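Shown here is one chain on its own, the form predicted alone, set out as structure tokens.
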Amino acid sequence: MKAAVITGVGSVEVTTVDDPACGPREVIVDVAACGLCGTDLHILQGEFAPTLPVVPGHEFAGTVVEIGSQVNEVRVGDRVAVDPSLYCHECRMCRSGKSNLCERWAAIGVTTSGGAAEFAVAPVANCVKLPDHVRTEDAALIEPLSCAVRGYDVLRTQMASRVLIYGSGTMGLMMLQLGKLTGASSIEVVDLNAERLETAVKLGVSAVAGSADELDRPEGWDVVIDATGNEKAIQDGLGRVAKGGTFLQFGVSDYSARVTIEPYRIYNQEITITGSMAVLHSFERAADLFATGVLDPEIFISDRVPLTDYAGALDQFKAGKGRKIQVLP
């Protein structure tokens, strides 16, 4: 089968690889669409994936074409979205209900072959069947949405919170959409990319700006979310948290990223700094939300390109052009 393969640091090619084999409790999925993500860029940089080469792609959906001998939850022909999370279920973190922090954490498309291919294998437990009205290609958005749901699980925000989001890429926009559902009194978005800010306006943001200095909020925000992973944005955002407020590190930074905190201010103003790692008990809920139309795929997906253009799609994503880019095997 054809697949995109990250062969080494900074190197990716579309080539022929062996067809996946199906274990007793696994299924093989004919991939309809696979979304690109910042994690894919990190893998390309030699981060996250423990070994290379690897077939990337952890945001995907498709049709089941083969099932293992002990699978009875789905049938051939079922359309599914796939949760890429792979946990050991044995370590201290897994046993305490924090499997997204698994000491042997793994993921389809990160540590094992993923959805940037014609076919992908997945545990049946990771497959969520799609309702008839959800288009298979669009359902690749469920995985990033499940990360956003996890982000709001961590925040446990109060009604009428004032929210500031750094970044209006796909994840920032998803945090915007979910923020409205949580009852935020205002949600403002900061980004240097004017085109992306236009999408935030279309989605009903309270205000947008190229810098938080342009927003009239001298007392700060109850909730500040970084969806960029950028050092400068994170540093600025930490200084924008109101007394008693929370800063959520949601964007994925480079391993080498560093910022400075003010311990006395954190103590004196009871500021919380926290993170949100991937998916935790949120994939099925994200699928339910997606089925209600919480996201408009025509707004969120800016480009659909053939798998053969995977390298070019990564370059486009890295350049910050468009929103969610999907490759179609």
Second form
There are 4 protein chains.
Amino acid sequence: MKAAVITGVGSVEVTTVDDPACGPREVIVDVAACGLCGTDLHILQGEFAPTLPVVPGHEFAGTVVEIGSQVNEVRVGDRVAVDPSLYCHECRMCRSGKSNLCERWAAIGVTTSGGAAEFAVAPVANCVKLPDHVRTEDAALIEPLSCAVRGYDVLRTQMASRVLIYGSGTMGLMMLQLGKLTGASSIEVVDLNAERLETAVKLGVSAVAGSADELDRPEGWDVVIDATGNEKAIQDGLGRVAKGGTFLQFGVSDYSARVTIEPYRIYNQEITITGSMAVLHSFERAADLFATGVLDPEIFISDRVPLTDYAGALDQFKAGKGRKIQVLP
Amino acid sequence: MKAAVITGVGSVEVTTVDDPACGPREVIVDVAACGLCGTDLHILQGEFAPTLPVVPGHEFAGTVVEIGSQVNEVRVGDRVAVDPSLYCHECRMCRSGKSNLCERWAAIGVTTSGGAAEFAVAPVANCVKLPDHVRTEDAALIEPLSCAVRGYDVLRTQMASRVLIYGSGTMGLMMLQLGKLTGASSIEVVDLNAERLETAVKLGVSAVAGSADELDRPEGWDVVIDATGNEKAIQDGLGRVAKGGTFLQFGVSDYSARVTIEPYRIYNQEITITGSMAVLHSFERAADLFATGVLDPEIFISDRVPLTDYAGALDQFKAGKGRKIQVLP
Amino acid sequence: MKAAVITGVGSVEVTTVDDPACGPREVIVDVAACGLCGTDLHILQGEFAPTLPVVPGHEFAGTVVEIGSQVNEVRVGDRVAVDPSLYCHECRMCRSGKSNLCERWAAIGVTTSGGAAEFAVAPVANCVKLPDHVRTEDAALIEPLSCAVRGYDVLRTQMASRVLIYGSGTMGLMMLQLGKLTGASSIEVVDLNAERLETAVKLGVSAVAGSADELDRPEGWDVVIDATGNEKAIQDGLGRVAKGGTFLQFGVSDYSARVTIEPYRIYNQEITITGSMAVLHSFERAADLFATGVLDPEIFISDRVPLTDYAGALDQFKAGKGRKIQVLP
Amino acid sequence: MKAAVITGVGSVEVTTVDDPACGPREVIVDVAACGLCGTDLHILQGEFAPTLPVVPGHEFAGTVVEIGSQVNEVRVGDRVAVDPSLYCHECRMCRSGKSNLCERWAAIGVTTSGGAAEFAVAPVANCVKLPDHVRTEDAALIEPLSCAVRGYDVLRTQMASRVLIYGSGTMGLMMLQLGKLTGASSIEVVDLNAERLETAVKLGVSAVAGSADELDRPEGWDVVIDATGNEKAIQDGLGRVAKGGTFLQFGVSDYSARVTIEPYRIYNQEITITGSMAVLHSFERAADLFATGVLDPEIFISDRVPLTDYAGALDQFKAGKGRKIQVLP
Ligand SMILES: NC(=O)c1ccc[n+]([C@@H]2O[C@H](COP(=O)([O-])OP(=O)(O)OC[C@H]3O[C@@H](n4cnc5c(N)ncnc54)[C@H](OP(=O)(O)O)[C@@H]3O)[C@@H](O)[C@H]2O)c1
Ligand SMILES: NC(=O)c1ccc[n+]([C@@H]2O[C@H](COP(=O)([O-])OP(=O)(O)OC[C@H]3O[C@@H](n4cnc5c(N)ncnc54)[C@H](OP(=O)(O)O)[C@@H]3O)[C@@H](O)[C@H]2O)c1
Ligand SMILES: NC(=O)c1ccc[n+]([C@@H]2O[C@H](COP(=O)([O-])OP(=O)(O)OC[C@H]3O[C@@H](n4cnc5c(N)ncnc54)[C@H](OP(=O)(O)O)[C@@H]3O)[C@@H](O)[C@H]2O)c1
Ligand SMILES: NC(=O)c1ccc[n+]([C@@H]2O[C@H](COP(=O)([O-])OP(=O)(O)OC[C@H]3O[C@@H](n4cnc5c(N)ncnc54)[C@H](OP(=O)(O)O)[C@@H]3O)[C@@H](O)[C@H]2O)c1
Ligand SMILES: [Zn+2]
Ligand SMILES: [Zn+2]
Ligand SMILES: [Zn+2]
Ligand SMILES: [Zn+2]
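Next block: the form predicted in complex with a further copy of the same chain, after the form predicted alone:
Full complex below, order starting with the chain above.
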């Protein structure tokens, strides 16, 4: 089959590889669409994936074309979204219910062949069937949405929170949509890129700004979310948390990023700083929410390109142009 | 001034009473509208209010016409919604943060003169200023909304919950709106009164039914809310909770109501049954949500009648006709 | 090997069965001791276990005598306690983090051969190594303790709670010990069996009684725990919960048990009723606590009998004599 | 009466001041003992107290010698511990249930005359009666204990947590005692001051060290608590939090203290950093726990000096000698 392959640090090509084989509790998915995200760039830089070459792609959906000998939950022809998480179920973290922090962390498209290919293999338990009204290729948005759901699970915001989000990329916009869905009384979005803020406006944000200084909230925000991974944004955001409020580190920073906090303020204002990592008990729920229309695919997916353009798509993503970019095998 | 007065068990009249006097940290509100609710009926039946006569009305909003000598938070002319809760701040429950369970429970319109009158007095701390775009009389909906917010605070639902609500009266419909606002993936409403279900449909419910048997959810619902107070509804609802799910007793039953539960199921399926009582840390938040348009007053307020019709309004409410009925002094 | 076998409804014998075989990620444990509990009685009555015959015993510890081809976490000679839970990791409940409510619920000693035998097989991930100072046979107490830990995880009590426990059997006494360990300011225990209350006294209970009426707590208790499964105890306990308090259904009632609740009180006093089922993310933690000495085995284990007396041990347990009864193969 | 007075920045004296007057809902307490803490030093440095002179002392207990005209909860002769918190009950934070973050923050001994005097006045709601077996002067420990309880309320630790505490002063030792009381499976304490660690050892700590490097916990600690306020300790502690773990900022740092965090780690390991400030719904509970003997006054109180030595006592505290130092009027 045809697949994108990250062959070594910095090199990616679309080539022919062996078709995947189907284990007894696995299925083969004919990929309809596969989204790109920061993780793919990290793999290209030689991070995250334990070995190269690897077929990337952990955000995908498609049609089941083959089922393993012990599969009866889905049938050939079913359309599914795939949770890429491969938990060991055995380590200390898995056994304590925090499988997203699994000590043998693994994921389709990172440690095993992923969805940037004509076909991908997945455990049947990772497949969520799509209702009729959801288009298969759109359902590749469920995986990033399930990360955003995890973010709000960590936050457990009360209704009527005042929310500030840094970053108006795909993830910042998803955080915006989920902010509305968890009853925020206001959501403001900060991004350096004025063009990107336009989408936030289209989605009904309370206000947008190039800097939080432009926003009139002297008491700060109950919830501040970083969806940039950028050191400056994080540093700025930490200072914007209201008394008793919470900062969520959702963006993935460089390992070397460092920010400064004030212990006196953490204590005196009971500020909480916390983080959210990937998907935990949130994939099926993201699929359910996606089916209710919480994300408009026409807004969230800016580009759908052929799989053969995988390298170009990755370049565009790196350049910060558009929102979610998908490859279609 | 003119006021409705519950003079004794079963008897109510609109008459002239003394104008209220304003304490140093109080304000006098020229009432724009006052909503009726089940509590008013209870008072009429000789319950809840410790002494009669009393001017009822705990759901109201209006314009500040006088401020106490030590008030500087609001000014004459400000339009406000009023939280009727009068906590003692001293009892065991208040000191443990559960002031809605205050051992000296008191409320404007129950233990002191309320809003079914031309003027009402309120502590300034109980007044929340209305933004320009909110009409004063509509803001009388904030109080019941703040009870509904408390209900969801108790529930602390996760996003993508499947919610079933019994009752399509004002409160059931508010629970529906807040279900959407807390990210439910589906919300179904059951009511015996087909006419009332029409409003739920208008508000975008997932499905309505005269009986939960008609709904196709073999696994049950993650969250079941009683907003009827009716023994039969509660009994039925308790059996509909999914594994690991929660039942919220929001409706106010008769003291004598009794329902049956199965200890084996509570244990084996880790079912939770809990309750929500009035307003706790939720009034300002309800006001914020109301300002975002979470409730459409044209849908929620079915009747606006002159204060002089107070007795008739109460009769209509008792008969279960319409939704929120307001008197306008 | 020698094993107790429940061969059919009501019939149990100690006989010779095949030695267990070890899968690649499994180990064979030479059982040091295996505790009896209500579940074993249920199996004998034809409940819980999907098929008979079965070797019972889900509370056991022993020494590893063989390891599977892919095991490197434990070695032959290691002493381990075994978590009997066998989660599918695939069903709706498992994928939502509630594996104790697994839809394909399975457990060593219930759905597969258990510890009432010379040897038992277990997945390596279910084995927790014992520190030197813990005696192997005592460690069979870790499994029931891990259920009790789950109970308190569900409760998430605040420090300084007033706790009332029904039942002074093994589980009630464990709930007592964990009540102290979660900072209860007082713990009272009710049991009909005066002899059993003596052990509670020995463990430092605040007070014991044959009926909660004898205890002077007019405001009720913040936390009431049923550890009897008895309908009368549950009914009585539900009425003892203080405002804002919680009732935990820990005891396993008959399917047919029914109790009555008052919806008005659930609402007006914000009472919570909840349940706790088996082990969830609590086995390793129970092992850690056990190693700190939270349970004195000399008090908790009343009888250690040879495996050959399995039937007699079950009879004694049924008769409610003693506390934890162990068989030693 | 005789009282310690902080007359200006850096100057303190024991002198004669007017006896306190008793409002209708207040009582006059004949102070038995008053503890010193970091807050008193801050006041002396010109911080915290809005105006000087002030009589310091917010940790005290004594005997009621006069009650206000509307007091019926306590009687002359009752022995009480006093919660110094004076909440406004009106501000945004108070109305949202976070009165410890009150925007008009006030406290006996900081904004009004405190307990370093023969007599002190307190609202009756702030007085908690002592049971017979608690000595009045020992009960001055309840206030710091109630801060420590708040700390654990913020943490909401699960049982069997591994806890690391920085600081073996009064507060670190209280955190140690409460760590045991919330079911920690191990508690380790780090302090630079070897002498102070001896008390931790006496209290049954799992291990002590001059540096966390000496402790063998490669996975880190589930809970790390700073009870020093020291920048270096905080920086070190932040790096010791295990995957999914929590850091509590309990120590009060200088305003100017700054520490560095790694956003990648916060995200990838879902680390939480949070803070705890003073007393929230925890005073009565601390009193209840104190009555159970959770703190041994003979260990916790190192010095009891006459009120006339107030200045010397403050110097000794500043020098870090002893543990809790009390003045006895
Ligand atoms: N926690 C998780 O589970 C999870 C899951 C998925 C993704 N993520 C992370 O979430 C982050 C966002 O993902 P994405 O796909 O939305 O990325 P993206 O498309 O790159 O969006 C990030 C946005 O942040 C803006 N930005 C950068 N620095 C900023 C600053 N100092 N102030 C304000 N805005 C700033 C960027 O503007 P420019 O275009 O001008 O640079 C860009 O518009 C990434 O770090 C990603 O790795 C986390
Ligand atoms: N917890 C709180 O803080 C709080 C605050 C406010 C109100 N409440 C309570 O919330 C409840 C609802 O208030 P509301 O103003 O919405 O009352 P409502 O207008 O009387 O609405 C209740 C609805 O429930 C329906 N109903 C009655 N029995 C039913 C059954 N067995 N099955 C299905 N539906 C049934 C009624 O139908 P019919 O018209 O045919 O009878 C009615 O449409 C009341 O009990 C009220 O006291 C609680
Ligand atoms: N939730 C879970 O995960 C879990 C785990 C393990 C066990 N359990 C359950 O926990 C319960 C307790 O287990 P156990 O091993 O401790 O059982 P046990 O030894 O039978 O102890 C139960 C005690 O309750 C007493 N009792 C019975 N009816 C009572 C009443 N009306 N009032 C007061 N006391 C009463 C019994 O007294 P008599 O001796 O006079 O009858 C007995 O002393 C059982 O139902 C068991 O199945 C639950
Ligand atoms: N959050 C709240 O509500 C609350 C309430 C009360 C108190 N507090 C705060 O809690 C903190 C502790 O109070 P305390 O009365 O116990 O103070 P303390 O008696 O001064 O104890 C602090 C201890 O920390 C040690 N220490 C200092 N730097 C250290 C480092 N780098 N590594 C390890 N240990 C170090 C000190 O050692 P040396 O003696 O050698 O300096 C001292 O033994 C203070 O900051 C206090 O203001 C907070
Ligand atoms: Zn794992
Ligand atoms: Zn009160
Ligand atoms: Zn399962
Ligand atoms: Zn305040």
